[in-house]
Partner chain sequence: MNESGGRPVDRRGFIRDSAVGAAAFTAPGKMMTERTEEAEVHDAHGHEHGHGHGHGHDHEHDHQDVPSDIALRVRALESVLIEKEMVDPAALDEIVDNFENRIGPQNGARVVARAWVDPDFRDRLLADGTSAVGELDYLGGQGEHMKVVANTDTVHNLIVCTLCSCYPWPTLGLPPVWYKSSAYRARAVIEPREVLREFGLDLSGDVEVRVWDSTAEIRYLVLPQRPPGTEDMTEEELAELVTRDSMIGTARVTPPPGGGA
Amino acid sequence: MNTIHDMGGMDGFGPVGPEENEPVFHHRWEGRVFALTRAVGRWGRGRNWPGFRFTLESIPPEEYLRMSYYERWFHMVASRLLGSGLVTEAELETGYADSGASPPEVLPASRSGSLGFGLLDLDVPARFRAGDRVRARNLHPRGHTRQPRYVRGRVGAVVEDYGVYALQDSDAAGQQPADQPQHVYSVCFEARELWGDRAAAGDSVYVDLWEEYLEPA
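Form predicted in complex with the partner chain: structure of the chain on its own:
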């Protein structure tokens, strides 16, 4: 989806501003949100939780920019739990579990679609190989995608085939209706192809792109 999370190339955000001796978590609640997000993962099985990136990207842009990083994560974990009925708004309001509710069950994975995130040992033919010139297709899906806007329509060169991974794109509801394993390539774009004269000649940006994001150039 074309929203604020896809930030590459934007102006106006000011200096980067690193912090000396930064703690891993600045507040106790940040660590708790991080841990909760990790710990509740098994409750998503069989409940068709939208992808976590999709959920973060669905935050309206004004709110996205106003929230801190872990506030977004809290939104993500709370909305997943609320959306699948594992936690109710009343429970979040009171901080107490509803005593009348039956305890939630861990479900078997019902989504035959998910091959997960990792490298797959699947024999899928590769359309491209190192050295090929490719153009990033002009795609504007309404769901989650890993093709950043700044490469669309731009030409680069495949430098490495990273192997087969499941496409992580979702539909507009945050779901992956089917497995789409395909090759992921490291594609090198000359910086001037992306940014014109603002970039230095000779500099480049390497982007990891699933095969269906690309066409021969």
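The form predicted in complex with the partner chain done, now the form predicted alone:
For this one, just the chain is written down, with no partner chains and no other molecules.
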């Protein structure tokens, strides 16, 4: 998606100020949001919730920039629950059960046959090998993608083949229509290829990219 969440390679947002001895959570409510995210997971079974990242990337840019990290997570949880009818607007507003709403039910898991996120033991031919020059395709999907915007159309070199993984991109509705197992590569881009002469001559960026994102250079 070409939205504000893809901030890699962008400038004008000021320096990044690391916080020394930063706590896991800055406020108690942040820990509760994290726990809530884990707790509601089973309610998504059989309901085809939009993907986690797709939901975050659908937040309007002005709201996305205003929200803190865990505010975005809470927005994601609330959007999923409201969208699937598990809670009502009144319940979300008050924190109390809506007497006029039907009690929610846990559904059986759908048999999607998803290949998941991990390394797959599948014999899929690799299109590229270490040392190959490749160009990141200039793709502009309407759904979630793992291809950073700043590498699109840029040329790099394959450094390593990580093996076969299921493609994690989604469609425009936030669903993952097909796993599409394929090789994932570490691709090295020279900094000046990405950002021109203002980048340091000796710097490079290594980006992990699915084979579908690449074409021979």
